[in-house]
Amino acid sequence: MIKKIFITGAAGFIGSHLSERIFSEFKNSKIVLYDKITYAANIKYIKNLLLNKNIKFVKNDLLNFKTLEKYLSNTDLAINVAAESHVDNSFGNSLIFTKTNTLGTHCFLEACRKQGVNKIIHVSTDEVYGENLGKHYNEKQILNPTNPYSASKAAADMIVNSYNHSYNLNVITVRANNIFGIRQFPEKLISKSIYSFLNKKKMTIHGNGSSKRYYLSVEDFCEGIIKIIRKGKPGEIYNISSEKYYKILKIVKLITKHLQIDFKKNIIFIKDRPFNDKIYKINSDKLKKLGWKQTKQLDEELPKLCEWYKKNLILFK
């Protein structure tokens, strides 16, 4: 039994479905919510959890070891999603995301270390395998990062495997696509083109925008985490992708179109990133051999989420 569950970056985007999601599945058991809530998180998002008096909310960061250790004592899973995920502030201010993405993992490794954590997983990205024109890769695949942000990702990842190897801490690596779904700080793609357009402003697209990218729903996101609690091996890498890709150009004239406002006089074409990866592409046949499978689709999806948006653009004032 998981008596005691411990999550970082919980107040975020994809922190706070997962912990929702964490809370549905494993209701007997206590929950312990940590974030330093910078802008992209809001405690507004897990308001709902901190009622239940098994869920307890710790505002503190990944690199304030003693208290990270403090609360990860006696803790049976202990999930790391806390993160700098936003590659273009990475190019601006690399250091930033060494320190959280990076350091934040090792600090987080090692207190799970001296508590006797038993269960680990790490959240990584599809990023630390670099671009890949050619087959889609598998978890075996050697690590190639080309941007800041991938770069200290793939540095944790790193550090993971010391752990599983020099300690026999046996992490489980977590590789997913890009996720879109509600809450998502209007920064990234999808949540800032629907977020400009609904304050009437234009969508910036960098170069000609040809950049392809594969898009997993946070709600096939957390079922692919619990399956792995449930039956993922320890130590082991597991990609979680997406079936379909969209260009970048594609996925704005989709939100245009739902909003209905004419694409060509909404959007700023803008000088590229000083490297832009073409595409990212793995495959999920590890995890889907554990009774995984994406249920949904991004052009889909992308109405509800336009709706959410209208509904909640206070959030983001």
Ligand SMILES: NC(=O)c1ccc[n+]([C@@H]2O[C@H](COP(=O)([O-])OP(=O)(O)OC[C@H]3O[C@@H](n4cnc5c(N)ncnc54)[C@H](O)[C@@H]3O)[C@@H](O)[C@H]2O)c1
Given for the second form:
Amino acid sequence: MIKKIFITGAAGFIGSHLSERIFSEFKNSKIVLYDKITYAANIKYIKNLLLNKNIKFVKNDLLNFKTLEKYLSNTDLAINVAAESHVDNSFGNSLIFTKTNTLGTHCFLEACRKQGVNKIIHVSTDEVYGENLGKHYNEKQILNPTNPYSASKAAADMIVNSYNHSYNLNVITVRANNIFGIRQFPEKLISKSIYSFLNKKKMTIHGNGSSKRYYLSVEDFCEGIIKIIRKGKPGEIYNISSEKYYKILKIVKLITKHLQIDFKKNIIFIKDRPFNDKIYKINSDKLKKLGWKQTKQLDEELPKLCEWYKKNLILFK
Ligand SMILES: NC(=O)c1ccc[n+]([C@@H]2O[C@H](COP(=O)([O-])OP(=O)(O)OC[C@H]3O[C@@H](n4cnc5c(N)ncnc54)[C@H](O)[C@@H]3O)[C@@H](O)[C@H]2O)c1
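Next block, the form predicted together with the ligand, ref. the form predicted on its own:
Now the complete complex, all chains and molecules, led by this one.
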């Protein structure tokens, strides 16, 4: 029986969706939602959840070990979603990435260990494997991060690995493709494109826009986490991936089509990132064995997504 659940990064994009999904799955559990509320978060995303008497919100930092320890007491399941998540920012100020993503995850794990949490899920990313032009990687692939964001996440994955071995902690790591959905702060490709166009601004494209990315819906991601909570093996790693990839330029084109604006007139090409992985290819064969499958495709979901941003522009002003 899962009596108490603790979720970090709960007021961010993925964290808010996951908190809702966890609540619908474990209706009788007490849930602590923990978030520092950075620029990427919005407390409004979880305001309906907070109406429930079983749910408590704690505004605090992952680096605040004492507070983590306090709220992790008697927890059965802890999920670490909090992170600095935007690659572009990591080229400018990478130290905050290492602080939150690496040291913050270490604080989280240590607090879980001290409080005897018996099931822990750490949300990582496909980017820890680095660029991959060959066959799809499985979870055994050696990590080869190429930017400060993915390096900070890979370092956290290594600490998870050490805690599983040294302390026999039950930490499951999840590495997903890019995720799309409502509530994403308008800094990443899809949300930024929609937001820019709705504000009559041009969208900037790194390099020639030929990089490719796999996109998974936040709902499919959350279902993957539920399967892992229910059936995942202690200490394992699970990839969550989409079947379809898109060229960056193609995604922006699809968005202009849905918003009925001219593609060429509304984009500007800018200098590429210092290093821009061409594609990340991972497979979810292991997760599929737990019964998970992808149900949503980006191109079919884009119209709904555009509509949500149209109605909710005010959230980002
Ligand atoms: N968005 C994607 O495409 C994607 C893909 C794969 C993996 N991930 C991983 O999923 C997780 C969530 O990503 P997201 O897109 O929801 O990010 P996000 O930036 O939207 O949200 C991050 C959340 O973490 C909180 N946070 C940041 N620093 C904190 C700190 N020091 N203490 C407490 N809370 C803090 C923020 O306030 C925010 O609510 C991250 O670990 C990211 O690496 C994201």
